[in-house]
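Shown here is one chain on its own, the form predicted alone, set out as structure tokens.
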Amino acid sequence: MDNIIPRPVLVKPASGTFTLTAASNIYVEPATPELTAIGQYLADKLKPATGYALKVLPATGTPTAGAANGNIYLTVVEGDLSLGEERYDLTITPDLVKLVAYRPVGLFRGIQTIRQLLPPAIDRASVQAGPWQMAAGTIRDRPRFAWRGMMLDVARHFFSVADVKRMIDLIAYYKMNIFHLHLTDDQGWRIMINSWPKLATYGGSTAVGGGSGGYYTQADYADIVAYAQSRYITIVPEIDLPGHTHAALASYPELNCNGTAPALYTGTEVGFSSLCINKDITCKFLDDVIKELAAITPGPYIHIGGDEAHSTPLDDYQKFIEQVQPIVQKHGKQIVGWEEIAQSRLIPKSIAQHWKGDRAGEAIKQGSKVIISTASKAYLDMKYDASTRLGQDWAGLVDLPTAYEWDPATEVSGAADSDVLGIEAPLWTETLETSRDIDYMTFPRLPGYAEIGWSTQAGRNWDEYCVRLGAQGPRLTALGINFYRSPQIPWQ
């Protein structure tokens, strides 16, 4: 119990083992189709290495009806929402697994916490000797920040739905719940606009450094979506406007302001292009593409990015912000965009991302709640040290103690706790091409970040963690993950 990652609120050791047997079945109160996925869900992880089909039945009445002697009873009860829909109790003993929660959501969070209580070859995916133990004792939880995602360029370089996923649930293991998907910028257009088919279709035709391109359909995406939601993830796209449209307007000579399309761009420069904000033509454009993509995002949220618009004159920026933000709100989305956006008025509800600079201090004077991404300390596309082939350097070298060794809710000059909507950890991809090279620079950082957006700030030091991360290690390997070895680490 010592070794989870993220550290839950309270770990109480008791004396016992409880072991999982192939006579082990899961069961469900109420027997709900959910309570059953989530169920299932877990038979359908603990298979490959156990071999065991495990059952997933309807529980009656109280767990020792039916549920004790060897078996897993996961139940959502009526209680006290105050401490959020995430909260989950875990009572193990030698007869039972007890897992109960306030919401769904919380018997899914509490399942990733069973995962890991188990021995790290319960991820391989084939069939391993066990036994199958876990530690007994009781664990209650719940997250510190309500907002704990990655944020993964897609448009840099192109990633399949596969790939993607496969993310999904690697940030699902480690309890987060956000997914930000970068899906425009100047090398490439990746999500099929029908009403403009040319921006995927030919501005998703490349990528940096000249290499094969691609896009999701609304098929793809509407898939990707559903698949997060099985994992209770909220997918937030992102169209970066008005800059990093070269993608755009490679692809309609109308978005331009002469009128004429410049050719497809495959370098890793910033802040040269923007949409022509006076045009009727951009307006129409704009309401086009976030219908169609409000459409397909049950999510409450649409991303706009406005970040690095520097060949935007400010009054045309700022114009630009006003008119986008009721676009997105008539299409029933909240706006969320890079803290660039606080040079403008704000609706209510809006949303804005620190990376870089102190303008998420005007965000919060304007009302808006802010999201921590400091690039200094949170870009997974950061180098680790001067040696790492992978990622970039321009905003510092983030080590595994940089990394984790600070508090979102310090980031931004005059914030409260209750400003801070929490914590992402954004991935960009001008260096990335394969999913192992997004593997080696998520992790191992990924699951510090991962705690910092759910423990408590008074728990977390780096002399206990690191001791934890190392005894990940053969977890991370039996997950298939490419991650980098640090040296600062104790791997076991």
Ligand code: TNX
The other form holds:
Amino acid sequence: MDNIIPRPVLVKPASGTFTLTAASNIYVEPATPELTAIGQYLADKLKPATGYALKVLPATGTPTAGAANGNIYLTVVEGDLSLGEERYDLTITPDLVKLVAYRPVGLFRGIQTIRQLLPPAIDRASVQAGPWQMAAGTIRDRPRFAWRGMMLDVARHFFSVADVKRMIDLIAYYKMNIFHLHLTDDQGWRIMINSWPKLATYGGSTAVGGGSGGYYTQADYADIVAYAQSRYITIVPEIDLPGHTHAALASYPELNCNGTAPALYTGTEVGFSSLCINKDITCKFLDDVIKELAAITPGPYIHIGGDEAHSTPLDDYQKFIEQVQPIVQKHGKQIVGWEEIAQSRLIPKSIAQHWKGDRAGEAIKQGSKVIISTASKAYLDMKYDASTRLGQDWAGLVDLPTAYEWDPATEVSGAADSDVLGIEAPLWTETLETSRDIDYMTFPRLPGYAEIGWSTQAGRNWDEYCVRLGAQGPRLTALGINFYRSPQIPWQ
Ligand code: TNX
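For comparison with the form predicted alone, please write out the form predicted together with this ligand.
Zooming out: every chain and molecule, the one shown earlier first.
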């Protein structure tokens, strides 16, 4: 019970152990399609290693401990939502696992705790010996922050739907709830926009280093969104504007101020491209792109980028951000942008993402909330140490303690706790080409970011955390993750 990541709010061990057997059932109450699906998700996660085909059945009341016959009960009850929708209470006795939440999402988060209470071999893809025991006790848990995310850059290098789903599943294990997809950049446009098809077919045809690139059809994107939804994760799609737009400019000559399309770009410079702010066609382009993206995005957010627009004059930039916000709003979505957007007037509910500099403070003064992604602490593409083969080091080296020992609430000066929505760890992929590369930079730092977002600040310290992370080693191995075996961690 002491090895869970993220660290729960309250853990009270008791004596005895629960043993999962082939005869265990998973009972859900009320037996709605949603709760049945959550029960089935748990059954599916337990099946490969145990070989058990656990049944998901409707329950009528939870039996008292002693009469529960080794079953698992997942229940949603009415209750005080002031502690958040993701709250759950877990009780384990020698013959009962009882998980109670106020919303289905709370059950889903609690199931990740159940998985981590079983032996690490539970995460293997083939049948293992068992026994499948869990220590008895109670856990009471809820997240500190509402936004606990990872970002994947699929523009610098493209990653398949299967690669993306795999990451969604892995962040779900650590109770994260946001997956930000950086869909467009100078080197590639990765989402089909039916009214501007060459963005994807031509603008998406290459990548950093000159590879063949790729893009998601709208059906692919819908598939990713549905997969994330079933794991209670919101997809935040980003169209990076008005800089980082070379792939769009290369696809349509009319988007350029001089009417001429440049060649595709496969390098790694930033800050050289800009939409032509004062052309009418730019407005139509924005409206078309955002309309189509909003229509296939059930989540409340669209990320408009806004970073490093070094080739857009400041007054044009301000005008542009002020133009694009009502368009996003008109299509029913809330704006997220990198902190540079605070140079413009922000409409209420726009969210600024802090990565470098002090613009997030200006956003807060305008009434916005902020997401914390400080590059020198939370960038998954920074090298661990000088010998790391992949990644970059412009924001510094981010070893395991650097990634873990900080508080999102104190990153932006003048921010109150209530100004901070949460944390996000971005993975930029200039140097990353394969799913194994993604794994290596993401793990083992990601469980720490998940914990920073979920667990109380007072309950966290490095000396204690690194032991728990060490205990996750066999799980990461069982999950087939190509993780960096940092010498700073006492791996089990
Ligand atoms: C800065 S972070 C960028 C990205 C790069 C990244 C590389 C941000 C908002 N912009 O365009 O990929 O550095 O670490």
